[in-house]
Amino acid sequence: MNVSAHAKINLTLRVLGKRPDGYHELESIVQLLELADTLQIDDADTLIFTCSDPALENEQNLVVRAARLLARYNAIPRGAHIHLEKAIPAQAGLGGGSSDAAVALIALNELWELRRPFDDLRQLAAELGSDVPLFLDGPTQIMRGRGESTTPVVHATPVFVVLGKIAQGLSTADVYARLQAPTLAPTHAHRQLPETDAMVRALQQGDIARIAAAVVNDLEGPALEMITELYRVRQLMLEAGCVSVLLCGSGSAVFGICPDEPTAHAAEAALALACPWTWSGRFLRWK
């Protein structure tokens, strides 16, 4: 079988404070991409796993320690021939590892027929990794708590966006280092973030210059102070007729909210100038 494998953007991510298992408190919308990697699952007697990109073929890519967890977890001793096809870039903030991890538990779930309710498979993405249970669900979701929480936005706003990654990553936990201490405050219960109405209701409502007016990413500053040249990639997006420009999760690549394909087209063109990896294209739609 061949699955697809998505990528994400947060259109808003804001965090909340530090919680006491060390990991941070976020509120997030994700929305998925029609940017995807493929996996081709084939049954076999012995795990096998092989990459587009050499340097993942290893026992510590999240789709070989998906295939291993799942089947532990139902004491089998089935394989597969797994081929992962690239196309999502890494340390971008587009959540490939993860998303490559989710659809990986997916499909053997099926292949295997083990029958796993989907509670089980969301069980065992949390403990792959803290956004990989969101990439199980719907095309656009509201991601709180360490990200293992999630819940659908359903809209059918047909948005463009444009996405370039400059050659350096950046490491999420480096990122996180930075955030200034007011961000860091202790988490309360709290009600749904005004931040996240607001993108909620320009979803629903398919209104594109509301949706470029609600996007915001608390890990933006941090990686712009890390990596100066990200102010270029932002400029060149603006300049090119992006209506808002945000940092992809926590970078190093950065997407532009469009008005039409075309825009998107040429923000593109003009981020050749700057960035080794573009893509331009829409928003997973909800079926």
The other form holds:
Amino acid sequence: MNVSAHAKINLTLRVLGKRPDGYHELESIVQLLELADTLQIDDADTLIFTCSDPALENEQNLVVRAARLLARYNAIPRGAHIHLEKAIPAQAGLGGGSSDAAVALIALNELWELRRPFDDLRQLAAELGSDVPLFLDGPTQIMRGRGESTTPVVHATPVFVVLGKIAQGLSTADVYARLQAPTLAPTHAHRQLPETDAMVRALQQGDIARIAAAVVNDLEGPALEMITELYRVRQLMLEAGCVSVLLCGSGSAVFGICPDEPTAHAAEAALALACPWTWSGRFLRWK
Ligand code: C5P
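Could I have the structure of this protein in the form predicted in complex with cytidine-5'-monophosphate, to go alongside the form predicted on its own above?
Up next: the whole complex, starting with the chain shown before.
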């Protein structure tokens, strides 16, 4: 079988504080994009993993870790040949590795006829990484906690975006460390943030100007301090007509919200000056 593993951007990402377990408590609206890796999964006696990017073809790949985690539920040992065709760059903040892992869990659950309930898959996903569970759900989600809790936001707005990634990547752990967020009380509880409310409303109204005005990412400040070249990427996108520009997750890719498709194409062409990797396309939509 062939399955798509979509990339994400964080339309909002507020860090509420550092938790006693060392992770950061977040509230974030995550939007999947049409951009996707492809996993080709076939029956095999053992687990064989191949990847279009040789640097990612190893036992530490989240796809292999997802397969090994799920294989524990097989009464008799079973394998699979998984080929991963990468389109989403690594260390970009686009969630490529997490998305691949989530899709592998769903596909292998089916291939091996395990019939594990969705809640079990969510738990395994959370073990693999903070933002793996969100890729089990629909194209737009509010993500809370360290990433394990998600709530769908239903909207059908066609939005065009452009992405650019400079050669240098960013490690999520390094960016969070730079943020120096305050420590959160163990009893912390909060109401939904006004930034989240504003983005949900803008998405539901399908109002591009409001969506553009409501984007926010607390990780952008530390990332810009770490790589000043990101200012140039931002500037190129704004000059090319993007209505707003923001760091993708913990970076180092940057996205620009575009008023229409021609602007997205023009912005992508302009970005080639600074970025070895670019993409333009649409938000993934609810079916
Ligand atoms: O969970 P995952 O392994 O993907 O996270 C990578 C790193 O990012 C963690 O080790 C942690 O330093 C940081 N992180 C965090 N708070 C989150 C998610 C990730 O501090 N909510």
